[in-house]
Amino acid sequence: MSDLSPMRVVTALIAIAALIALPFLASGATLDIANQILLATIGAIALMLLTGFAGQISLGHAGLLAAGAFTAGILAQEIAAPFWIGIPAAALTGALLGVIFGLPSLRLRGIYLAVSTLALHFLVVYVGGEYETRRGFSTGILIDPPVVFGFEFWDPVAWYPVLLFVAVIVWLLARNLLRSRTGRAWAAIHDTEPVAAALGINVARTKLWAFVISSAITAMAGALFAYYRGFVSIEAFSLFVTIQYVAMIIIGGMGSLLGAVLGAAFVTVLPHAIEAASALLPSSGGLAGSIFAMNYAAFGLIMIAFLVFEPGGLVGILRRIGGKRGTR
């Protein structure tokens, strides 16, 4: 089945126009959970990139994303910067972060590269946290609603363009890199680093530049969140953060652009789903504590599922039903 397949045209089609009369069709609480799939696909296609494709493992997404809001909230607080201005930071406050932390990735592989990585969650965790302090702000730093040309970005509906057109770009930016020579250098290097390094391939530059690009585009897609939801705290940024984000990847299909789409909305959905079907139970009174809990469980046991049962993820199963369809 070739790329321009009919198949594939109609359903394009019909997810772009699905996609522009959302706004007009649903809910304030729709919309928000959709905007909340594109943060999340952001942050998705950043890891995506980093562990999909260049094969290098990260513990450390979510400190990357506090690392982004952090930046856009401190800058806001303090310098009353415009959003133009925020995210451009937090951008460049990720590919410095990518390079401080990428460096290990140098010379550690598999567990010990985790951990390393893991050591930024922390460093990020407690600078924030010791700003909140000595600053006091206890509930977390409040954010003005960004204006662009007279125009106030405050509600889902005004973000939803937004958000969609900077998932669209950052999705086109990562196609397109994955198809020059350094995307093809990531999948060398994924396979076999010696052999990569016998074609003449800077194995070292080209994985720290994985980590940069990588922290880059999370750092921004933390930014965004501040910015969207008007407030950054710490405690937004908890390891289970980033076991979503593992989650996305590994539920949606590793080493796709599409997996990392498909998994985002998969996992941020999940939640408000468990959360729907618990209120109809009977006993759903009962069970409002236990949420949360139910919530670490699903993710657990869906990934587990995924990793045994169909390591493609939903990718793959897209691609198994696109198949059996194809010979009929």
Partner chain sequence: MQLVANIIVLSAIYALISCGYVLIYRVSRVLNLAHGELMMVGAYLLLMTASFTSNPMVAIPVAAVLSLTMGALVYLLLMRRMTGESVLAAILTTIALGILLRGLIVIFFSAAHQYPAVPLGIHSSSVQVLPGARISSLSLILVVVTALVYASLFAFLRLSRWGLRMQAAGQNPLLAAQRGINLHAIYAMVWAISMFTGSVAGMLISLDAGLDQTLIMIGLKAFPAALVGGLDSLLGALIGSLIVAAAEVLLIQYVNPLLADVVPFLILIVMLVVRPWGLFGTREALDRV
The other form holds:
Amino acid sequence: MSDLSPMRVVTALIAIAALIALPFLASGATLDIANQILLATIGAIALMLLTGFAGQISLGHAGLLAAGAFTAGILAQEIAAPFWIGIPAAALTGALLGVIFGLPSLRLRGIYLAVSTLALHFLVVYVGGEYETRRGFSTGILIDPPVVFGFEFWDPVAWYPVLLFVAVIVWLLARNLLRSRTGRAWAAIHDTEPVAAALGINVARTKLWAFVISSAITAMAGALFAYYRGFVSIEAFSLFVTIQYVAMIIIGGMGSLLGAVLGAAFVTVLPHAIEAASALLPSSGGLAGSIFAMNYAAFGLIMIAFLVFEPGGLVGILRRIGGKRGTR
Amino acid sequence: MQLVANIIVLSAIYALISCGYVLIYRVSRVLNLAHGELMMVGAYLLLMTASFTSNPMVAIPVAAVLSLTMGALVYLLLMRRMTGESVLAAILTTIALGILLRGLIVIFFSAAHQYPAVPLGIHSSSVQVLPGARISSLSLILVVVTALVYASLFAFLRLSRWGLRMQAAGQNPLLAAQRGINLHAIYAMVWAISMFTGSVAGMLISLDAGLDQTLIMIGLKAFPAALVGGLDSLLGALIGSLIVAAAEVLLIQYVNPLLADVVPFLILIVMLVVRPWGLFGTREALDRV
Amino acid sequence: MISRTIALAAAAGLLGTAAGAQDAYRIGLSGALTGPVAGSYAPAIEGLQLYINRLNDNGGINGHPVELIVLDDSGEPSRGATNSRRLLGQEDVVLMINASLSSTYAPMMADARRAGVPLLFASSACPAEVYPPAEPLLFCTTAFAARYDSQATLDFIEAQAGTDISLGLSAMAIPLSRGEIEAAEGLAAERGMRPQSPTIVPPPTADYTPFATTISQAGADWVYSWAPWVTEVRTFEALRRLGWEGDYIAWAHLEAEGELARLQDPKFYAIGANSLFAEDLPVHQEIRDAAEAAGATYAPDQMAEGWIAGLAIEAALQSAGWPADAEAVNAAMENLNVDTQGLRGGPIEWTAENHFRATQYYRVYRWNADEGDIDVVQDWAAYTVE
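Can you give me the structure for the form predicted in complex with its partner chain, which would complement the form predicted alone we have just seen?
First the chain shown before, then all remaining chains and molecules of the complex.
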């Protein structure tokens, strides 16, 4: 981690320059995708902490995002709460849910843990759906964009620096956390729980912490999503969203924060890239139905190819390239 | 009486689907989340064979054999490469396979609602099964098929040489391999059987109700039934299906039809709190991550 | 033959975009082309594409072609939101079209309002905002209409069987369908009918028999269902298999024409606002020809909604003139009379207050077993929309 080879510094500087220059160069729609990547990055880092580092499988990620988004949405709708109440409230809701999501982990592992978090996902979605139906928001809850000193955050250009800032903070937070005692305890329970317990680590507390921290960040990402999009709707948090986040951390590379970022970018951009590529094909004059089915299938195919041929993820590829150049 | 018939039909549907999840998990410890899609593919295979012949006695067996082959191919071409990867990566691979299959189905068959029963000239009629209880003739066939499938699976696993090898591979793959059992052949066979049973379920459902992408969701609804029973027990899948179906039918009748959607998951949560490894599952399965 | 047509169309399309990017009307659609609900929307989207292609082949509108950008949202709100931002921010469309689930409405409506671009709902359920007093910018051509549909259905049932009946009600567990059927329960009670409490079916359901059992055991004489087609028809089939012999009336979605012929049940009524292709009007033949020439994926008799949207779009752009920005298109749409050429019972009229239509027309169909075709049981009945 700490080796500051010139290669790394140069790469990092180029990346930072590109991130700063982006809003001046890109169109609104491209920047919208960039913002989605940043939102996904926050969520993916949270899931990476839980699964990639603490070793706890969760299929409740979309449920937690939904919980955060709904907290922000309901507060905005019922008591007209501004974003600076909505976002911390969402994080708090996330932390509380983290305890509940985490409780099964004290008894369960592996697939059964995954399924219990999945069941909780359905409960969150059910409650959110009931709220929407009861209050008559059948097409979703609209949230006004946040206003700071009279400036309205609606445009992707305005959101970009905000989301970039939050993503960087979350990244730094995660990095420091992993270097702390908590991070080492996570690594220990990830490997073998009995050994960790023998080393004097409180396994139950460590696990719950992992769920609480991860869930709080996730719920905050959900609230940011709600403010950015200007709406909350339970259909936006289907099981497919969970699948996308799991795909992000696996395709990015398990047990690596950089992997979470790369995976978030890859999974978010892939459908757009496929769409752009298929628009270049000569068959694009045909009717749209089959083209989009083709894009959909291609998404599955590329994911399979990645899982089969590159089990180390994008980080694995980077390391190999780096290795060839002798910078490792 | 009608309620009893409804419970039996619904649990037969769930049981026929959920045995696919159980077989693969029991033998290879992989959770196959593409089972709903594979089941749908089986039904579309029938739609395809039905466009060549209007004789159901030809179309259905051909489609069944094709699905058996395809199941083995899924393992040999794809899942075989995932051996040794993490559980999560294997699950994700099955999900990615599901996404691929959904796209391919729309490309080849379109998203329209279609009826394989029409070219085959099959009409579902109403049958009196018990005093005061009627079900459709296809539902009756489905119940009989489910019973046959389970009976032959039990016999196969307990009595035949390949069945015993399958059991051995599931319990201790390393030891089984040392004893000279070809694990890849076993796994390919279990994927083939699993896709076959799923496809039969898909075909029977689509003959009755028509066919489109919503069939996948029905495949997923049977998943809690498998979990309630215990993911590595066939008997558990059968009992779990019965419990989930009974709860669903009774709640629809006496409480609120809206609950039908959440019931399986509520039962599942209760089960996870009380007996996390399922009714008939083995406790040891919990520790395999 | 088909492949050659597609190749030609592709070539024409490429040339069209290359030459006409500057002087084309740009409109954009976000719809469910993949995903579990695609079957209800994709045929209409295809119909609209066929209409626009034909329009361009005939020289476009006011001498300018129409460029229709189609994006897929799989029925997911997040993708709908991405699509609408792209259509507004990158493609600079003057009109947006939604052909997807109601969960995609919120983000698209919010973006349309902010950008001042009109949004047309075509084949997707008309939101409350398009009825009088209509909100600016939102318009709808879709056939079905909350409240009016149930009113017309109950009028028909009353004309057939009087009010001394027990009425079963079936809905799908989505807000739209639930809301309508619960309203129908109240309307039926007001007329003196005996409505049962609605049977609400969750979307993925393996077996409809348990739901049908509750309806049948409550002794329904008539059953009314207003839901996606799956729920309507499978509840009916499950009822018949239970030995129930009553009358059943359901909303005629795009699948209705093929399904009436498949079911062949003289007591299954389909009430709808579109004319069926069995009538064989000139416009029906046009749609069939266009579908055949393009090698379309879906059956022509499922494309009427897309074709009607095409008629409305053509009329709006025609009246907006050239060059037309979003404001001009919106102004044109607020004062428009669309000739539906017999696809509906009458024209679609939009005013500043009414973005749905001034008059809604209903017909009731059923299968005639003796003649082996579809009968009109009740011809166009007009309802004024206020």
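Between two forms, the rigid core is the largest collection of C-alphas that superpose within 1.5 Å. The model shown is predicted, which means the values in this text are computed figures rather than measured ones. Positions refer to the first chain, counted from 1.
Comparing between the two forms on the rigid core, is the C-alpha shift at L19 2 Å or larger? No, shifts by less than 2 Å.
After superposition on the rigid core, does the Cα atom of I33 shift by at least 2 Å between the two forms? No: I33 shifts by under 2 Å between the two forms.
Core-aligned, is the CA shift for F299 between the two forms 2 angstroms or more? Result for F299: yes, a 2 Å-plus shift.
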